[in-house]
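Only one chain comes next, encoded as structure tokens, the form predicted on its own.
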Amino acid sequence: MAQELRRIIATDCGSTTTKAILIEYIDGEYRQTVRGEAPTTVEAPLNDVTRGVINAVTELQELARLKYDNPDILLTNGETLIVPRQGDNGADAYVSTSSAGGGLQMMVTGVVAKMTGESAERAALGAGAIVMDLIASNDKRANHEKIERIRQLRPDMILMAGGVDGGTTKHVAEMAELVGAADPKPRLGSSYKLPIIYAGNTDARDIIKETLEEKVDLIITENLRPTMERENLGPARDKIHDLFMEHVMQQAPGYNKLMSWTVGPVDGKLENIPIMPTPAAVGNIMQTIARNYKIEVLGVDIGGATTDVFSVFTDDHVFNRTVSANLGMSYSISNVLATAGVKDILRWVPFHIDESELRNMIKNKMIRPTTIPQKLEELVLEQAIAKEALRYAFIQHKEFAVSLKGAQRQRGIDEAFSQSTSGETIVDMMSLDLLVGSGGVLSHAPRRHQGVMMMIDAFLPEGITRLAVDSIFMMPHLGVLAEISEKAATEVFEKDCIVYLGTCVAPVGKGKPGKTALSAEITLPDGSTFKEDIPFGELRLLKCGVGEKAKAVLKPQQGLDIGEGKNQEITTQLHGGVVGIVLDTRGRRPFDLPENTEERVGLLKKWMRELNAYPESILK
């Protein structure tokens, strides 16, 4: 494989920017060597996504030319990618992801919203879609409202689920009649029928065909909820990917040409590599990393308009993705204020500020979304807002990433839960191994310490958790690359994509102020020893660099738990990072900040000073 894949070009065609990277096989390993970007050109006046791709790869070409002293290493005459490689010129593979043109927009239907409807939503979200609406038999809307909703939204495709195999077909038939009556038209392209995937009760297939086959492009696949106890999301997700390529991409300007370019070796033969929706690619690399390293992973991508949360939990590596479409740091920043409220945002601000000043700052950011903070106070406010956006996106994710509702307790997936009731979240922060942050506010924080602070305060990790950020938002490229080479994807992820910030150690439980929460003895790589009985409500930061490990003996006190049970001592190794090792003894999740302003501001300043998050000028 190393000989077949010596040089790879990968692009991510975003809604505003097309990002290109060059990955090369150097000294026995894969590394990301060059990066370029250009505005995406899917809209007028160019109406051709390949122009943006060529412009981004041209930047790669210019940087690679300096490296290799070769004017045509990636492009021929600045217009055509040299794939497959010809001698020393060109690349062995070209892969791409896309969220241009609004990404993949879907509606899903189910019989019971919290059962088959939710399973359909999980399948669509996992395939990288934005779910515009969920329509179910029991969602309390009148039939004419549901029909009008389908007509108004004009999704790229609809996923229909409902019923377990061998169950009643009545409600599934009713949903088919609603969709048929709506006679939905696709968002892109007027000359073809809307694709509809049916992944419900197999006994209802003939009814579905009779009702919909003449009106839509009907695709039938395996039931995604064959029994109450089991989800089978894979076939539905595969069909969504196929239809994304065949229908949505075919209609988007320039994608036909781009699809003919994407090529790479599969089982020793050169084949076209399907373009993947950007969120699906991020989910793919998350699952690849979780599977290869046998760890549980939680990732977040906070953007200007939406916040995506990805997770892989339990021994079965159950993958979930949620999109908080109303939580973002520019276009949707006012929605964060409306969701969290002024009080919850200001509780993270270590100085006094008038409410109207905060509101003005938020409105200015919304109407000028590309601006960045000019003053230190504005940066602190923006990061306080980010904490609440991340916190609420994570709450929504935990509510969605659950065991199967309506199921009897079975041996298997439900063994991940301590309680026997169905519908419990599978997100267990105590067992989480790696927390990855992405998006401008996290990846481009002026100090990496600020990224650590935002992630710890928003996600409240428990036990022992490694923290990292995506250096340049490379995860989509690596997600689609994993389709042809997991080795290349995981090596670049580990060495160039992820910036390890360090490890958070957080004993959990109620503690009394002033009493010892954690007795720690940590031998650091430089030979020094940190030994302290840390009181409840404190933060400590220890220097421990990237690639370094510290030997630690940790004993939680006062009934606190660090992963092995209350008051149970553990001996372990803690990974370092660009920030280091954080010991967080604030205990209960979520912890309560004092109501008294002076007391709260004093605590915040102490914590921020300990984490070295901001200059002393703002913490005086």
Given for the second form:
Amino acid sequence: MAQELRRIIATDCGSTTTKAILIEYIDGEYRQTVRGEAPTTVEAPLNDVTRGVINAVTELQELARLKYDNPDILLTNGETLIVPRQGDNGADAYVSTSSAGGGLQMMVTGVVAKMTGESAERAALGAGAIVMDLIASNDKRANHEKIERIRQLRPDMILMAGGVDGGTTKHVAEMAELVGAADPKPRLGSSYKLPIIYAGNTDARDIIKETLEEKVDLIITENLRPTMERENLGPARDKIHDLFMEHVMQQAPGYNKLMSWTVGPVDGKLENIPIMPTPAAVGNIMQTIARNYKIEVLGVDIGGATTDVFSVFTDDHVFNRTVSANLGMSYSISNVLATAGVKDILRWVPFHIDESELRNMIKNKMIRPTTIPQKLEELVLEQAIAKEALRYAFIQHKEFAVSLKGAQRQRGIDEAFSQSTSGETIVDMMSLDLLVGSGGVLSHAPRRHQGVMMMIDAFLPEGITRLAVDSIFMMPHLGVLAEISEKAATEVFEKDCIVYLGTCVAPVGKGKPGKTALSAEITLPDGSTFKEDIPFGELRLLKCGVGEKAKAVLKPQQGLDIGEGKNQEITTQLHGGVVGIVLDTRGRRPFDLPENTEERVGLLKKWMRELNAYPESILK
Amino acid sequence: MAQAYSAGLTVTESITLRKERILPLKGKVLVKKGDKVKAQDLVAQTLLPGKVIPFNLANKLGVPADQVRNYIKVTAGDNITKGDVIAKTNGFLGMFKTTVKCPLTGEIENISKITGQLLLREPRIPVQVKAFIDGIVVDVVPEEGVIIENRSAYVQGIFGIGGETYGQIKVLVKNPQDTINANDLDDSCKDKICVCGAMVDYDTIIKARKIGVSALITGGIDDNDLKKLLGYNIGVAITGHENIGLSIICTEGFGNIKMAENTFTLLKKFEGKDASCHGMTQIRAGVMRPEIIIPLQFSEEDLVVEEPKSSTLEIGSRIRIIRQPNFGEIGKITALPEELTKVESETLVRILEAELDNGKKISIPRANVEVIEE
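Cool, the form predicted on its own is there; where's the form predicted in complex with the partner chain?
Up next: the whole complex, starting with the chain shown before.
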């Protein structure tokens, strides 16, 4: 019989660092109490991921001893973790996520790239994979090129989709032949056959078996797109997770041992809790939060090499995840320059810098990725680059998070004359409730105000949106914890994981500079009132602390809209945060920056000063 | 004493080098353990499978896929020559026959009953692996390749482009801060590895390629010139595959940066010697940096592989600054305060204090220096 959940150890085994947190049940609530980390030990010379876990948990143990002034606390005996708890020693559960060894790398196939191909990609991304390539019957590459590509890729597994149930089998059969001809090999070790999940037209199952069964480890599951109108991603995602555990993790050094360690109480019994791919766990916690609080959430994690965007939109809590594999702040920083161009980066910079100097600075960061901006100018430049990296990652996300393409919609009379079609993005910034940022450049910006500025400029939230950052990137731990206790995961998310920065109020539309865009009357927690007819093209920052709320009467002018329609006044409560409430009348759809450098720099300086983003020395 | 790890690039006058020279797939090893090899000797070779070309036979014959087997004249595994008849219909009363000829020379890989497709495989492609360095074969991985060791003078660069190449070292500048221009290159630079000081520009690179220079070693390169040379922006630093007619190795980074004194002195000392080098760079996952390898005379007893030293920051350590301000300057650590310190950008970091060789006293984030091994 398992004990109640009073102490939980959670780790995230990243490619460079293993991060451990301790969660404890104190005074009727779950709190994250201490955090430790150690280098991941999946590669030579140690070749055993559990060493890094033991080291990180040993640090937890030492910090817990200091915190509680109790030198007897034991979480590990040096060889393994103490689970379940024995009296005061050990923990009741140990859960873990992993992205070590490059995470889960997949290739997906479909018949029509924008239909079954995209559904397969969504299933793989949602399961936490990096999609190395999408190969579809109509993707314009010649068949021999597709075969070459499949052979080169060496994924951990392949997900094959294609065709609705009862539809033609010819194209899926052709794709299976191409895969068979390429004879793909798994990335880790040649001691096992490459797993291929078939989740396409059920009528083609026999053909697929005949073509591939002898060459690969074939797993057949339900069609992920049984009809044009419906996606059924769950079974394929579950199979991906099973295979991730059974095949990929088994090949990674030490994971067999680690998999036997991850246990926790489920329905009163101590059971094994599968290790989750890190991004899948982040998706899990975001969906849990959206469901529990009945809100729409957008999250971003900007790392050195990649940027992940997660979203939960619509009343059905539709979850989407995208990975912008080559947008990041160190290894991939040069690719941000290649994608955005010098002009779009420099439009966020409030001083003159020579193009050549900027290019060389970016390349030097790429080749020495661990260096830190010491000069203020370099910090400003890195944050300008971050805005563009985030903006492009978000563009890619909006293009991917769409209603099903190819589906025929039944339209109501109100839609009969509208232009809406299938395949439109479901990302609606006006209805978005919470925008969460994480990753060094956002979470560790020297001033929290800079995090607010980067998130607003990159994502351009509309209407009323709360802004937050993940303090120490705890979302993966909480995502896997939600598998055994949603209560523990959401309580820790709210109290220890999220740092609320404040709320952004941004009317949508274009107004005339100098003329009132928003009439605001805001009663602040200290009893004072802010009242102003704010002209178009301005920013205002009002102090309103964490946990505090301000009563606001907001009336947009000049045909602008903050959620209730053009010029419609709303009365609402605005949440505070470590930065406060930002009133942004710079316009949306479009948001324009002046082409003229002098004019633009003047505005940037004014806005940065108002937001208290940088020291005055750089804004003179 | 306070210490911290800080990886630096290796620059040394003598090191035991160990190079794995492995085929991309199994093949034949051409040398044996104990053999002495020269850099350009072949050590292993194999044949890569040829490209697979799908060929829609059902379409060509104008018959349903399941009837292809009635007309086909070849079976899977057959060797075929371009122009061979591979299928033929009987036609109607001996007329309207359709004959399909093979579009390439190679092998029949597979015949599909379901789609009526043939998979044809082109002839195998030979792949050869050279020794890359002068040395001794110390181990043979059967059917895969060899491990070669030698003693070398060795310089690691920070970034490069272009693959493996060879040549004599020729130093074109007097001082590491000097730069050259296109006019400084002449026919005497052909097949040489040319050391160019703080920077090479686009025109110089083009002239070097025209002359037939093997490689350019430089402190820095301007990113605009690199883009112009390659025709694209390097997005992610995985390089070495560029086919630009020569290799370029930067020892310091991007921009005009004085070549590190010890690197320059070493290359100058070995001027006229044969060397191997490559520009292959990979920053992430299995870090790879460009290398310049100058083989030394050695006996087998000299081949002792030194334990890799982890560079530590200690008071008195020589360091090089690897980010602005003072990028490229050399100095000596004078203090390693433990507490987090706010730098100009307001970032809270662990810093060190140092005295630069020009006498200037600075404090700098520890992440922005590398230790110079002495």
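Think of the rigid core as the biggest set of C-alphas that the two forms share within 1.5 Å after superposition. Because the structure is a prediction, the values reported are computed rather than measured. Positions refer to the first chain, counted from 1.
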query: Does the C-alpha of G28 move 2 Å or more between the two forms once the rigid core is lined up?
result: no
